[in-house]
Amino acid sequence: MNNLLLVPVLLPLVCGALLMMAARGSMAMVRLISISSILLLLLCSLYLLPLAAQGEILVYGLGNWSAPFGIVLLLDRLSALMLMVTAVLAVFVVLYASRGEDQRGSYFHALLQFQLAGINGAFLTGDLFNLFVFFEILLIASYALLLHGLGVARIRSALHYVILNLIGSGLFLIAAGLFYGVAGTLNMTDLALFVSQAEGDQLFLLEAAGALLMLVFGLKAAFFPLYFWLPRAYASATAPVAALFAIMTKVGLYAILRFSTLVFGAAAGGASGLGTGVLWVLALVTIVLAILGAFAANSLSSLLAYLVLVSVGTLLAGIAVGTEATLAASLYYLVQSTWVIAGLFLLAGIVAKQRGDLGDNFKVGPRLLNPNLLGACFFLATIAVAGLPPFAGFFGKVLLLQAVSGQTAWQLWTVVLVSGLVGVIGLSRAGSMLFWRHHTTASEAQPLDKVTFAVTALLLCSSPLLVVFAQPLVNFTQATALQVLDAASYLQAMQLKEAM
């Protein structure tokens, strides 16, 4: 067993507890501990990525207890990729927040660490119950992070967010109870084996539990009709928190992908492909409604929140089709959309500070102190996020469009291309309002912090870098798609673990 599989969960948990105790001490020490922990997390994820790339599925049983009695962690290409995406994002978020944003509320760094523990645990766990536990850890931390900086808007949006997610948690427990009552296990691999052999009433109950679970994951991923909480919540969060939340919807999509391929995949017999037809329709509707919301947004952060939903719909479309090519394209698109939208949230925070009380609202305000620098960053980032050449957003969408065929092709081509055009118009409107139109009234603008700008610019540079390294990344995502579609390899890895 490779004990390093524990590090992405244990390290932020331990550091989070340490930071809770050190919160009343020196802020410099708190930041040093938090940044060091996240850099170690990045190193660990960079070590695990090539390990997973060798193709072997690593299974770790805590306390050497085998499934279904013990807690099982599972590392494959998909979980390693998600760990790396999260760790890279966390590095930029913590560096940005450490320039003063972390002092707008209490326990920012501790909550950040707890949220990373929950996210990483969700990507690594191999059973349903612990997926629920890690979901709760990341959600509880996100409730408090959403309130970071306080304010009426944040409290109101946090209240909706908390209520909806508590309902989701209740439904999750009901679904898990159904699975356990019928199958006698919550281990995902054991569930996959049981579902493939189920018939009659057992199969009906398992499908009902699966549908309930997809509903819960849909709430986390925020696709239609379960997305209404997201725009207000993300738009009201502080810049580093909103940037970190860019990975939150991907946790729900990851869970859908894991369950739809492993438990309800091609080997699931009568339950094979559970709900994928519905997911396809919901994906297209999500893209259409999200881009309309982005077009009608009244602030940059609100517009970006709707762009998160556009990326959710696009990724869900690839998962719903479920072929090797669409999954590979979706994973490539996931990486770039997460990092670029997170970078745009950080940029929105910088722009808001230079517009005084107007923030990033689309109203004519005072001239920015650095309009050319910030405008250039915004222009390049919008090209990337809208999916125009030559950046990674364009390649991601092209890969996905090339991967579909038949009737689904013209549906996806139409929705993606039209939404891209509307998105460009909406982003152009935002850019002209924020960077070109201004009055001569003096503002209370804060001078540009060079470190926060450098951090933001570097994160936005991920888009051209993903073009430069497109071939190795596409090779990795293609191998990842092949692996997640091969449910037998997970069963074999689990049996090997139990035999040891």
Contents of the next structure:
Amino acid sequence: MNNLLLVPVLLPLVCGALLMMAARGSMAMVRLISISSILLLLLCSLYLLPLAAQGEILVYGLGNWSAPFGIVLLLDRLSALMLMVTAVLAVFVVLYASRGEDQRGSYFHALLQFQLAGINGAFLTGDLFNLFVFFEILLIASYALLLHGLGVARIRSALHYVILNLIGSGLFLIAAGLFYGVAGTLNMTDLALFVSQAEGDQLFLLEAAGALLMLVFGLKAAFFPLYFWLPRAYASATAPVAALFAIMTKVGLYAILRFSTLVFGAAAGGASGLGTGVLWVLALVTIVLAILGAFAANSLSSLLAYLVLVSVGTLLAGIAVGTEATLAASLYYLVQSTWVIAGLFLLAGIVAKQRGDLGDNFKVGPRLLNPNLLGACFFLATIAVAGLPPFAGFFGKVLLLQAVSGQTAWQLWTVVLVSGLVGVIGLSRAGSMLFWRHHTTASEAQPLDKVTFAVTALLLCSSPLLVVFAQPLVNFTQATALQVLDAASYLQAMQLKEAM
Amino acid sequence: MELLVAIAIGVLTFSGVYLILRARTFSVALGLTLFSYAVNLFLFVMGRLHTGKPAVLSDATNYTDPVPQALVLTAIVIGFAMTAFVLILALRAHTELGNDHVDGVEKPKKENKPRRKSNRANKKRVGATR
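Now show me the form predicted together with the partner chain, since the one above was the form predicted alone.
Entire complex below, previous chain first.
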């Protein structure tokens, strides 16, 4: 029993509460608390990563109650990886926001901390109802963060986002209720055990509940036909918030992955592989529609929002196929796409600031103050996000394309390659509009803030770095894929916990 | 009793979904409330319906399942917070956007046919007098 498992949830929660009280005080103090808390979080996740890499699944019974009745936290390679991705992203986001973006509304840092608590909790929990609770924590913080800085566009998109997610929460509860009513447990591993032995009516009800859950997770992950809220919401959010939201769709994908491997995995008997055929089709449709949306976007941030959707579709394809190789490739792609798209959102914020009222809309505007520097950054990030060599986006896509075989292969190859091409065209159009075409007048906007630029550039550097360190990461994701596909190991870990 | 509860949940869900699909924020908020009532009731019933049994563990060997009650309590609290948030957001949207349509934009109203006719008639009449 390792008490450090609690830190990723408790630390942001406590700091968030502290920041609520400190918000009236000096801004420097608030920033200090927030940044140091997130750095601690990063340290903690970097400590948990090698711990999980040893291959043992750590189970933490809250209040030392044993598993089927008590609530458990569960740390395997997958959760540790997701925690690490979140913590790294959060460090950059908080540093960027601390250069002034956090003063556009009150309580930014507190909300950020609550959001992190929710995300980390969702990655760690081994219990269905607590997954719901952490989802709600994450969502209510995200509602407020989305509205951060106010403005008409934000309110309009937030209304859709909030209402849709409330309906999603209702469906989640119905699914959880169905699971409990049939299986009498909400612990995911117990549920897996029950599903593997269910038959007849029980099986039917469990499958219905599972399908409802997939619907809810799909809403969070934003794939077709549940993605319509995303582009407007992400495009209207402020740069650091949009960057943080890059991980939010991945929470939904994580939940889908967790459920499709653990509860409805290979060992699930009659319900094995529930809905993977549908997910596969939806993934491909998502990629196609998202890339068309990206091509038609009229501002950089909405283009990026559609690119988030492309990455969602690609990841979902990997999850739907669900072999060890595709899962490993998907996880690698997840890490790089999250960081690079978040970095691009931050870059879009910097570009928007230099264009005054025009923002990042694709309209001819004044000359940027630092067109070369920002343009070079944008160019490199574009190559990374569109999946051209030599950066990690390309490597992730190659891994994924290599991993599929047979009937699925040509479908995925066509969709991914063509969408990559269309994406490159759309991005180059965006780049030439923003960096080359301009009035003769120089913009009178604020000069480049060195710190925010450095933060953005560093985050974008993750892409080449991920290629350099591809071997250890791919080894790790392969081990992760093996682990999540082996549902029996989770049962074993849970039983060991009960015996203690 | 099962039938009655099932019908109640069904009616609540139906009304909730109907209201959620309306175009005004007020009816949507109302619909969300009804829907969350239905969900909470459903969650509660998942512990099976009993009468005359102690609620939580006691000396009795026969008791109702306490877990759904715990779940439903949590869900109610969260549901209240979320509904409050939606209401405040809807109010804010109304003041900022100037209307209470869920899209934030009022669709232009179609003119009534008889009115257009009368307009045309007026024009004709004006033309005639000239």
